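Heads up, the chain below is alone and in the form predicted on its own; it's given as structure tokens.
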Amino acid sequence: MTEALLNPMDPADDPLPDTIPGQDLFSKFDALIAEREALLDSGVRDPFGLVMEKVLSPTLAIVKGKETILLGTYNYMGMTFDPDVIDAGKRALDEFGSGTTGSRVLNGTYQGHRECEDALKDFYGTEHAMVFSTGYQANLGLMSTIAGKEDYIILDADSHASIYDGCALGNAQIVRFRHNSVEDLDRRLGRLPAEGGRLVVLEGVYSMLGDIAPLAEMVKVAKKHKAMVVVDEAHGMGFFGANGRGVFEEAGVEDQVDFVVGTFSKSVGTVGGFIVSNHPKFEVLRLVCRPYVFTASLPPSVVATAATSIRKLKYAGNKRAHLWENSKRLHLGLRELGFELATPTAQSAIIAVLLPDQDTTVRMWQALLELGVYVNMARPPATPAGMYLLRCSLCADHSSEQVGEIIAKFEAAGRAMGVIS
């Protein structure tokens, strides 16, 4: 009797039928499943499923036997075989051990943790800083936790899926404004009712095409309307503005922006995500942002690696210096050879050449590689429909010789697939 109260609807004491009704829940993507296999029956290689054997470099690796340049890991400043940065996490592995098998809000909060988070408020100049376990929880915790079922989030229709997702797990009201568009963001800030708080999502650099964000104008319309600005500073970190903190610091807006969010698999060069920010009331979020309290704190060995690199990125000014020598030569050098581009002039470390179909892309991809260049290949619903496009992300540590190589292969490839004539 005990028990069945304790119990009431114990799936032991229903009868389990026949047979099972409804369908296979994968039938949904029976489509994509059919694309895929009608590619690879084609006789190229799977754009999605490449494997690295060796990595030498932040710019060499080994990919099927073959040395191949590495055009497409977003390690943007090299850091991953820094020597300062690998020793930091060999001395914290044998320190603290491989991880902390807890979240940071109980046992997962280490020296280390607080350490980064120092170096991320000495980096920024912001007086509070939150850790996650990677750059996709810090978007999701922040974006579900901050507004309410009351509040609007305004975002930017080209933002990252964790920025989208982030908005789905919370309860605010979403309202999209045409990408880039100041005058389409402040159109519909206008048109919001006088109730509720306003959060606007913004990005300094967006990762598929590689355009930056008109900052300055659009953080002015936001405060025009009273609303709190989140700038996602993944791929800006490290490479823009005088320290190195983003699209933001070099738009001038620094004391305007209420959230900056990013990443350590970029330009740290190591795995993480982090908001910084100096809202008086910040702390808060440790003990109510699900995606950071219901989650495995970082383990001790990469806080200290992306603590060692965020104090050495303060200083790179000659790396940001090189990777835009290297991002410039690039776009100009396919723009000559008659690539179609998605920026008119090189506006990041990020340079998209856009082709005409799935098939002429995945087929400039897998000839690149045989070439010996990697390069990743995007199509929908990662960028706009119906486009398609070939992604090269540069980074500080490729030599002016391996540029040249690069455009060579382009060259090569580009004439060889009738790309370019």
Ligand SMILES: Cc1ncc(COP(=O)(O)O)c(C=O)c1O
Contents of the next structure:
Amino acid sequence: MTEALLNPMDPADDPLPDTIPGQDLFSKFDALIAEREALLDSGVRDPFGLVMEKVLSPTLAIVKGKETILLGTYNYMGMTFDPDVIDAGKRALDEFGSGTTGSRVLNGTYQGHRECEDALKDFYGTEHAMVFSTGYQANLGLMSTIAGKEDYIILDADSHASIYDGCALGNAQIVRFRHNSVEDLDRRLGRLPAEGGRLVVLEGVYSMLGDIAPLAEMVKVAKKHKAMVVVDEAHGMGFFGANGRGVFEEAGVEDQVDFVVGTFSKSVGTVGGFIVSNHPKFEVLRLVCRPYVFTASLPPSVVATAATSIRKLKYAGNKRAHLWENSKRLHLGLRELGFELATPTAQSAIIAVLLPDQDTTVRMWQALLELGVYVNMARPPATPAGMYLLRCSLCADHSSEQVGEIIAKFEAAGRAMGVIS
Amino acid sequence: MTDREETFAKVAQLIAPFNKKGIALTDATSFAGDLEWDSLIVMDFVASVEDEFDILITMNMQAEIETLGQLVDAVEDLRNEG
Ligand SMILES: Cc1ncc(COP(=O)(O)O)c(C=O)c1O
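Now that you have shown the form predicted on its own, what about the form predicted in complex with the named molecule?
After this comes the whole thing, all chains and molecules, with the earlier chain placed first.
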């Protein structure tokens, strides 16, 4: 990239200096390497190099020999240690082996993949379901395949990297609108030429700040302008809506959303990704989506755990209620302590704490870890508007006592670091 | 003023709030090099240009634009098409 005005696709992708011929290709990363070394030299632990030595439950792990409450895992529904889920995985490992060694379209579709897709169809009430090896690949596949050179993809500026990367992989014309702005979406759709198909890309929950999209209004605007709609429910599945389908279910727009993209790596508690849809021609995507065709399928144990978990999530109403309770309580507790939070009230199970700069954020992150609480640190360019964040994601399995303990530890760390008074 | 000069003047006005160092603006002014903008500023700025002229500058087009002159030309083209 030369002096790209306008960086190609991902806002996270600020231009790097050119490498001159003969130079070490790594030299473009020198500034980043220096910044990282300076940070580590200041004596803090590496926030991006943590190792979980043992995992005791969805909410507890051993880190550096110390029992640590997990508050940054996206394991919203605590399915990772569910006995039925574990059993299903073990059985599949015994019966089908450790891996498929093949693409979904060749030797990589086992009975378990079919059953996993059936579980998704049942969970979402759709005609079709397609399982990918990750949610990242599901977005890559959909964005790059469904919209051609003459078509338009209209996406929220704060879209996940996998959506931007999918656009970069394809040939469509890409238009961005301001984050969660219905008016801006409407205006941009109104300026599109008459020719060309239109796909509006939305997310139920935006994972950096934990805010949700006004899907009822946005889908209405998209349909007014005759666009197809995809909603990424990576952080909404399991938690939102009467059946746990996601924010789009809660918003009452199920019949107008053309595709839902999701992941098994959060509420479902394993790894994998999917698209569900009622479009009559949906199945053709299995032949044309390169991120589906040119990679190996998920291991049998993984699809077996996913299918079992998805079947249980449908009936997890009590867990959903407890997760809401936890989320609202943590939000209120932190707010009352004087922390600045990204949303005025809890909108999802992600509570993002805003901090002034990298140094304070890393020190606060480390103080919490030393007190036995693990949270996610996020910084530019992953965050919108250059924010420094500590992101907490709650789990339905966090006990009320654990939430109390978390709030107390935030208070201690916040005082010690001078973040709150 | 010609149409292009007028467009240039309007775009220059939109640049002002983001031109912290008061760099003099010419057709050759580059956004990343001279104005030292990062991707967040670019996004805000592009949205303001789109709204001012009631046009769409796709990310595909944005990737080709490095200088103020190129942007003004693109705006002119888009207005004439529309
Ligand atoms: C909104 C969104 N979409 C897609 C993904 C990708 O999911 P996966 O971890 O399955 O690749 C994530 C998670 O990282 C996400 O937050």
